[in-house]
Amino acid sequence: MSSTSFNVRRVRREIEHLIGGDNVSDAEIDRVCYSRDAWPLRLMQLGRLVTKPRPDLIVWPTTVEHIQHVLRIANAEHIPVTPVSGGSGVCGGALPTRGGIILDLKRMNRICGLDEESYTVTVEAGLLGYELEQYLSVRGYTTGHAPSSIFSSAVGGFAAARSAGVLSSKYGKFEEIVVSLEVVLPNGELLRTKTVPRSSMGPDLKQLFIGSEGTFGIITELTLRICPLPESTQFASFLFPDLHTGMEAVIRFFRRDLRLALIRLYDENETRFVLGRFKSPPEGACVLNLIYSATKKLVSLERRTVTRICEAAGAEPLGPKPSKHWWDNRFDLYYPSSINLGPGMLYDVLDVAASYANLETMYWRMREAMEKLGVSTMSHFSHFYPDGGNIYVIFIGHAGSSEEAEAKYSRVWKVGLEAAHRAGGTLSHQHGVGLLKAPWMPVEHGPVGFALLEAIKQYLDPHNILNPGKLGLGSKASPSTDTPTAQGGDSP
């Protein structure tokens, strides 16, 4: 039974006529496969065989014109359309909450051009991140964008969710890497922004779509800044007596205008986890992993300056091994694999950010609030900037049953986000919003800011067909005891 009211067979035939039968499916296996992304709550529900809501149709466009055809049909018939590229999001942003059409851009994965004079590359939105980096690296370039999901996430998704890779302290967040965009609007019209280094001709339209998670339009092509591959890459680690001392050292890096490729500070709990294979850290100690990546002369200067700062703060040099081990194994997702995630287990990661004035306070408040609910936490600060940084708060817990675990999961998220908000932080640094954080959008932006976003959505998408429910747009979402889809879907 479809969750939408359109005639699926008729619409399928109409789309097949325009873009070809091989690019459309309503097979049950495809509908089940596209009823999920990598949101841990959804994965917990799948463990109970909850596979609804499902899409009615899956469409794989291969051209911009295909997307325009589909959106014109969907707009005329008020059919929901959920865009997907990699499908690796962890907030439910690719879930088809109202059925309708999944628009999967993976077949739009061409590299359209490399401009070695301007240092830009133009690509289609369905290109996976690692494929782009492979193409660039053999030519001596990189975007510098290196998220942990790079093997399963696509360039369009990087823009749609305002992604930040682990090297963002040096290369910037993805919104800083994007030069221009091509976007298909809900009515099928095409918008292209200019490929220029910057412009003061009013607001920057591309930033309206970066972070909109497919609710304002579907990003189809991007021009990105590139950089030469670094001449030298070296690793270093230091053990600080406590979190505060390590944080103060990081701040001094930026005061000395040091832009290292990686600055990754672990709290005492995660330090025991990541450092245990090398040595047993003292109580309260925190490890700092670093990567220097630049010309040989600049790396040498950075190493000398950083070492002086760290040793002056009482840190113990650990050499390159801990940092190099993390880098070599960063795709293993070793946290979940190290515990038994059977029935009743719950886990996830809160990614928040704040200014340095609030960052440590936010960490302690979140840790206290979440641990009161009977979960264990460990945290790391993995993205630093001149004015602040982010925190990854990992939680792991157990409940008596799968249903109780899902309810507890939602409570942990609620108290964690409440604590982050009270401490002056943003409730998402890089994972986006999706369904998970949608009720918190009015809290994050305030009533005036959120009303403005709602007005933009209404203007661009009056029938609310594009990724409905995501970002809380068009749904009048507000914070409640549970996350918006802890109610999740019905049984198959």
Ligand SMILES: Cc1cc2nc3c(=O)[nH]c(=O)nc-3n(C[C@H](O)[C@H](O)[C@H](O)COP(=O)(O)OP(=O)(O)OC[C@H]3O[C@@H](n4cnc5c(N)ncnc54)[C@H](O)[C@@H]3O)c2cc1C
Second form
Amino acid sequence: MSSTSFNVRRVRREIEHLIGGDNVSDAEIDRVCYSRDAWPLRLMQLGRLVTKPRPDLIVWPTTVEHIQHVLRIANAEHIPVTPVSGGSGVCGGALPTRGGIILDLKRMNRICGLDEESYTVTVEAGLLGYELEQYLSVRGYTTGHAPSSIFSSAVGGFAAARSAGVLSSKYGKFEEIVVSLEVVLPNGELLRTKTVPRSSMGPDLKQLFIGSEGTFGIITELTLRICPLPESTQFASFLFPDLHTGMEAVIRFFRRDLRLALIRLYDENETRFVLGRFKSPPEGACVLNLIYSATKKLVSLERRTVTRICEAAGAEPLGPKPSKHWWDNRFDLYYPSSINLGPGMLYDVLDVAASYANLETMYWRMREAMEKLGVSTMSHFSHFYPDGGNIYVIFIGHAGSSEEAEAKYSRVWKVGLEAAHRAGGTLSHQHGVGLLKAPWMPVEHGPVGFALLEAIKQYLDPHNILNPGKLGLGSKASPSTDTPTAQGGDSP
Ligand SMILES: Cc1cc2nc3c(=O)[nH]c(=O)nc-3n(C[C@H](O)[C@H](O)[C@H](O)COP(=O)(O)OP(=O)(O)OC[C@H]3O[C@@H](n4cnc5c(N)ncnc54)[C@H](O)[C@@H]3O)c2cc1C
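Same protein, different state: after the form predicted alone, show the form predicted together with the ligand.
Complete assembly follows, chain above in first position.
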């Protein structure tokens, strides 16, 4: 049973009439399929056959007008609408916690135009990342956005959840790649931001929707920056005596104005995992995988400068193999959320970020707090910027039963995020908020900042139809009725 009551049959007929019967389903199999995304807690629940809450209807719009029709009906009847692009989100953002309509954008996957003069491409929101990159690469271009989920995630989801590709140190996070947006508001109105390189006409409205995870509007079309494919790509790895020395070297890259495509520094635990096939690292040693990707001249300069910095720091050069091996096998990695490890097992990844002044402290505090609860961790720092970077803390553990594992999972998240917050970090670098981190939004933004977000939500979506409960927004319009089984992460 969904927590929202409406006449499903009548609404289904109404939507079918407007957008065609092939684009709507209330079949049981579809409703079960859309009761999940890739959130590990949800997958743990599915492991014990908890398939509720489910949507009442699934709608696959093929045009922006279809979305406008559906939202007008949903707004008039106060029916929850949850958008889905790829469905690869790992925080429960696409779960239909209050039933209603799933709006799956995958049939809106057209490439609307390539502007080779301005170096932009305009696409619909349901286009999968790898389809976009295939289209661009045969023409000599790339967006540079290369998340590990590229085969199962779409551009609408990248923008909605502020995604980061593995090459973000060079190309930026997705919010930096978006030039302009088209968005359907909850009342069916259409908003387009201008396709211009930069602007100072007041606040940047597109950034209001980027990261809003479908709570403010449905992103339907995006214009993205593109770059020429790199002329040369080379790989390198170095083994540092410890994490601190590795981190200092990375900071020096930025101080020398280098912009490498990939910089991945592994802690001692993950170093053993990553380097195991090549050599047995000394205790405490940390491996740094690098990719140089630019013009031949620039790559050669980057190589020389980086090698000098690493060797001066006492790092052992390992040649290209470890880094190349990671690159070639990056899609084979088992991502914890892609699998169900079995009853009693718990696992996930905390992705946080901080300025360099806080980054290492944050790592040690998170690790200590999480490991105290009896889970194992291994971590890497994989998105570096001139002023700071992220940490990706993978944890795995077990408990006596599936229910106990789920409770422990929430405790691990709680202590990990608490430690990150106290160390001055942001509680999400690239995976968004969804349900998992919703209780942490007031902590992240402070009472004034969160009240402002709530006021925007109230203005845009007074009936709280768009992705209710996600990001912790909309409680003013209708207090949370989400089922406890769909809630994640203990309250802060
Ligand atoms: C194996 C694996 C590897 C991953 N690797 C990475 C990685 O390298 N980098 C990274 O950033 N993330 C990664 N992720 C997480 C995930 O792929 C990203 O969060 C991605 O941005 C989600 O895109 P999606 O299209 O699948 O979004 P969905 O899961 O469909 O949606 C995500 C959120 O956005 C909302 N939404 C979706 N479409 C729209 C729209 N058109 N308009 C408004 N709101 C919308 C949804 O309601 C939901 O709240 C990984 C996930 C997995 C399973």
